[in-house]
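Only one chain comes next, encoded as structure tokens, the form predicted alone.
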Amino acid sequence: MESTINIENVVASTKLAEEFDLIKIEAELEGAEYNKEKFPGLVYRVKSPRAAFLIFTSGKVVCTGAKNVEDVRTVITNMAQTLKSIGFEDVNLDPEIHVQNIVASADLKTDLNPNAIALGLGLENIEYEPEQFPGLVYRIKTPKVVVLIFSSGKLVVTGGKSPEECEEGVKIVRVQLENLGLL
């Protein structure tokens, strides 16, 4: 019963230049939005691959929405190109990207029980408040992922740095759920 995983979101970030000046941003390119007193970034967004960044005076850039790693490096590649023809000379072309998260999502295509997994997996081990959200909490050790677990067989990773840390953190949940004979 293997189940795969979908990536939703990649947050990376990376330094393009020491400093950008974003209000001559903001007027070159149409979209992007910049307002400091609401927030210090300028938030601009692309369509194909779709994604938005967060662009800061300090020349630091945050990218997020993208579906996979490699949309990643092409946004961001893309941007910094952007960003030098409207006259920032100083501009990485090539810079170092850090993933700082991955959200993924899988599905065991079965039903769970989240009390028999919350016992299960051990009380130490397990987040479960049915009351405050629906879903378990299970905080993986290595790799350093969060997994939430749903009675639908849903689960949500998170924390991840690489999509082989997500896989790796469904592969632990379905073996442990499997051990425990509730999968």
Contents of the next structure:
Amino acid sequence: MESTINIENVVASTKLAEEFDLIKIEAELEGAEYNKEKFPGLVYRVKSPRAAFLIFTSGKVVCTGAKNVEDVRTVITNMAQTLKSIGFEDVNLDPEIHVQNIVASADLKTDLNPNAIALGLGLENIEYEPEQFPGLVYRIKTPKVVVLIFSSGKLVVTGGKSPEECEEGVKIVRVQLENLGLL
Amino acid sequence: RLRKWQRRIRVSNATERNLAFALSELDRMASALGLSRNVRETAAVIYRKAVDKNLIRGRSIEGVAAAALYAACRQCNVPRTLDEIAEVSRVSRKEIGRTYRFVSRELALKLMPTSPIDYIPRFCSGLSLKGEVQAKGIEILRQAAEKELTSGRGPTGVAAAAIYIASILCGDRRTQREVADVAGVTEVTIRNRYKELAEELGIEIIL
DNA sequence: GCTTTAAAAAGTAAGTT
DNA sequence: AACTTACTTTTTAAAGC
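Structure of the form predicted together with the DNA (previous: the form predicted alone):
Below is the entire complex, every chain and molecule, led by the chain shown above.
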């Protein structure tokens, strides 16, 4: 089966140490931004596979912006190595990583009618306020994902914990629209 | 026993006081927006239902009142944008929108998205345009809806473009800036929408 | 609820040129 | 009028207000 979705962003969390001295990291790593009053986490961007990190004093880390689930491990491992080389001897170089959210896009390749879809899926199951946003918001219970449906036929799936859940979300939308005769 | 009664009376007083405040707020906002008695009563009904379902918990009375008014305008087909409601409320557009979604869902209002057609009468009066232009604008929007040219677009922008075209076709032209001002959109938006409508509906605009 | 990050979708907005 | 940049919606973790 050809891939029907394009993963655009993966958000993951992990714990690299018991604690971090963010002021030291900010001083050692070029480009690191840390404003405790503004936000409790230190922001650091990497280019390897491109990604952004939010590092906290608790040792916990949030990684966003990765384009693949595999890149997440690569980038986090590199981050751990960088922190170790900067003087943090106790960083875990092989931490447990939790993918928290995946944002993906898809294309049904047909124009869609949001108003008809709203009535078909049921006004109580969707949110569609073109005055505020052009996409129709459809929340699916299982898998627990949210799909944004546009009149162009393009979709955005978010909230999934794995690529499979995102694929499933697109599949559900496609099947329901087909059954409604709106595809 | 006596304390229990006092508590009930106190709660009752607070409830009545809050309801009175909410209703006066609805009236104040409705007056500022020039809304009819029908819309005010519809808003009051929605607000009372929200109170009966305890939807006020964790929300401000003003926020729910503003959301109820926004919903009432839509239900009565005389829509106001969230920005217009926010202008006469002390609650932000974001808060009103969030409360509206919650109340709308909890009370199962099942409102369809606002139709551009519902903005035509108000915008035309604001531009002192006659019924002929109004009818032409509505006709254009009906055709546009059939060809699905309005999906995903802001209702006010589409309505503004239809009025702009209608005013020209009826020989009582209004400038893009004039229409943009009453509709609360930019000239760029009117330009984008009217070009699209004229093109797809085969309307020749001679300036 | 907010603050910060990333990203797509499509519409609208604002500032420059 | 074109460009650019930016904000709207959704999701999600983190620590703290």
